[in-house]
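As structure tokens, one chain now follows by itself in the form predicted on its own.
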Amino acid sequence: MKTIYRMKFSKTGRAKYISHLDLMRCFQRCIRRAELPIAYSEGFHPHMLIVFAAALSLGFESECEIIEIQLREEIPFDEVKNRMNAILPEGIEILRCYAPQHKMGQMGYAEYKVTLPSDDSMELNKSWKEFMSQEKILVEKKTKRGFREIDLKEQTEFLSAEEQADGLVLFLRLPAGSTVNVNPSLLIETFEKNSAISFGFPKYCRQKLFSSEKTEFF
């Protein structure tokens, strides 16, 4: 009898430079060291039954990453969380362990906090508002089938902006499903090309995941 455990974890600080492939290997090693009774697939090349909700871009921080594992026996959720946190490297922390409420395929959106370093956040905010006031923001996006044109204005839900002493902080909601997925860096790179106001290297943090119906993803 296999039991499904879903874990929400953060990936911050130096851990943001761990690639998705290395993150998978990291969790595999930690699961072994935590001595969790992980379930394996059947066949000639069995592998751990582990699934990540969505790959995070290298250099992005996150407060809402999700991994799902299957165990061969039931263990209390808090015990799984504590065992993993005792092993995981600095910058990666299990925030919650629970029974899944949504199927992985039901994830549809993600909210991001994007910080644009600047000495003049007021002017940068004006430039951002002008950029987002366009009827369309057309760009070429690379897909598995080649390049296609998409409208970033249509895909972006601009939630709010905060002018701070050291820069402008944007809060955005973008598609993050298996069919439509938009990286916020594409939007910011397009803005930078169209803005007369320069800014420093952007900082990205994924803060929340949502279902295709825009309810929080659990």
The other form holds:
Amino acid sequence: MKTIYRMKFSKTGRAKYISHLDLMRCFQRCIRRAELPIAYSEGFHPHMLIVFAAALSLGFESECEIIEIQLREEIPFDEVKNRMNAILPEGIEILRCYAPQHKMGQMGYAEYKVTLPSDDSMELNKSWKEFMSQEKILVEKKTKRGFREIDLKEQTEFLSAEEQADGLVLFLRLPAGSTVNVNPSLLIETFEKNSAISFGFPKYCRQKLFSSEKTEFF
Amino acid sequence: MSAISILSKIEPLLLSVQKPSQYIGGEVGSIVKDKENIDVRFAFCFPDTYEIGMSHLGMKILYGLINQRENFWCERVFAPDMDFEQLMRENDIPLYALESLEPVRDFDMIGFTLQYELSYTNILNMLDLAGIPVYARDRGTSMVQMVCAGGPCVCNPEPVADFFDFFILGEGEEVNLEVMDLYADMKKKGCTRQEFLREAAKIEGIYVPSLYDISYKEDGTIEKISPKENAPAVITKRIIKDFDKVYYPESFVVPFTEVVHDRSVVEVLRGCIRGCRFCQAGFIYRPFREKQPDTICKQAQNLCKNTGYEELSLSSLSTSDHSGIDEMLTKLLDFTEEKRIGMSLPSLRVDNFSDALMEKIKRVRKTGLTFAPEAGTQRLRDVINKNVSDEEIMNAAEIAFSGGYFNVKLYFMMGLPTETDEDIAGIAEIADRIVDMFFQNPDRPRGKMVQVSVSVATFVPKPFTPFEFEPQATEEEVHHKQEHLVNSINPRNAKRVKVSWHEFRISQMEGVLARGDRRLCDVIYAAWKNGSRFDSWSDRFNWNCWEKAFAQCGVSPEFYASRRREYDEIMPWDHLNYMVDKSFLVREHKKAMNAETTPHCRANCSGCGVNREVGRACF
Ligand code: SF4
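And the form predicted in complex with the partner chain, for comparison with the form predicted on its own?
All chains and molecules follow, beginning with the one already shown.
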């Protein structure tokens, strides 16, 4: 009998520079260190049964990454979480371990917090509002089959903005499904090119995942 | 500059460099301490990139050893790759350590490991990036930034003597802690740099180069090595007497990004019984000592458990010389199979490949096999004391083919003492015979093309070997040999035999630095100023930088590389005692010239002097 464990984890601080591929290897080793009875695939080169959802861009922080593992034995969810947290590297923490509710393919959107460092976040916010009030924001997006023009305006759900002393904080919801996927850095880079006001090195944090029906993804 | 300010400076840059996680630390197994409780901060510097340095076992051992002590903190530092170096210089980011992200210049001790001669310019570059004066004499009088080095190349540290405050000779597991304790004590007392160095020189194995004057004869050779301020006339390397009990880390730092050797490693033995005359490691690591199979097994299990590595390898100069090899491999293979851990076994010797051992290895090995006959004829193999016969090479290849392998990698050298064209042709002959044998083998893997890779290194004479007196082959000689080798391969096998070699200038520079003296310090400095860096990387080595440096300093590379030394010449390393007598090296050299072999240490002690130094028989 195999049991599926889905885990939500955060990736912050130094850990944001771990690439997706390296993170997968790190988790495999951490699962060994936690001595979890992980299940393996059949075949000549068996591999651990692990699935990651929605690769995060290098340099982004996140509070809602998803990993799913299959175990050969049943272990309480909390125990899996605690055993992993005891050995995970700085910056990676399992927040929740549970039985999956959505299928991986049902993921549809992600919410991001974007911080644009600036001394004058009020002015920057004005510029941002102007930028977002355009009817269309057309950009070229690289896809597997060359370039495609997309309208960022249509894809972006702008939730709110906070003017803070050291910068402007934006909350955005963007498509993060298997068919449509928009990286917030594309929007911010386009804004940077259009904005009269410059800002510092932007910080990104993925905060929440949603299903294609816009309910929280579990 | 604090950790926070370094972090805020590197953050915007990291995404524009290759493999950013190598510059940020935080790996599983890395050790972060509170610096307020630390007496001595030690920066362990590897003068090459993270990818290479993180594969190095010595660093893992000393990192664990030092950090076991509550009042010491050892951190890791690597050479930034060229892309990041440029950004660091443009943005005034000093070289920092990976655990604390604090500048290396604030550390008490800055220790480099000298693994290969061609990393020397990287050391200068790292010191400069750290903002530490490159020449030791410019580092002032207070007890800070003590720059030291250990590792195999320290057996002749003279070419880098001016850049270091002291060297650590031999094995570091005991002496490193002794010298750090002394430092902690003297720092508390408010001593000066010079006072500390004079005291440190009293510890066995510690060599303070500034306490020795070197004078030269008119012909350029050394006249005298004179100790001053009561420094010992001879400095003897340190060894661990009870190797089975020596400290071994329970865990490693596990990198996020892929590195060259990314797995658990257990050191199974130190030293080598073989006495191959070209091999420096075979002499400077004497005597031969091994760990018990149970110790090895326990350490392997611990490491795999604590790192989560899915692969295990064994480290030594010659694993198959372990007296308990069967017991050891059986135990390890059982445990690794159960835990789904892959096992890799490099450096198994051709001459004791038994069917039984082969069976065990076959259970885990997947790709081709590697042999190192080193020379093409029996005569020349006798000269270098590589006790492998043609029959044994063929035998091993036969077993390999029957076992389903079709890739064979052969390692040879060219430019060995007494070598003739016949010996070079012998290399081609071995490769041809292996190809022929493949087609005669009824059990050969079907539908596969046999591939024999012949890698030929240019021989570099090294200190503390019987060939330390020998000239290195010149460019002309080497080119002739390379041509002769290619022409000697049967044209029919041209596609099945692949020959490769190193660039001559790289081997020559290695040769110059290996047997050089202090007059090379300024040459290395000039080469670094001319742009030399990562000289061991064939795509980055730049002969022009070195050529110009030799001209600027009025030094001839040929004087060091291609000159024959007399037996009574004073070598730059003559005041360093690696426990092997010079008279033994002379004896071995004379036997080599007559193509006489010397039995291995287990069969018969040849009286190299190590047993006398250690105070007991080796076996
Ligand atoms: S003393 Fe004898 S046995 Fe020991 S290393 Fe030297 S030659 Fe070998």
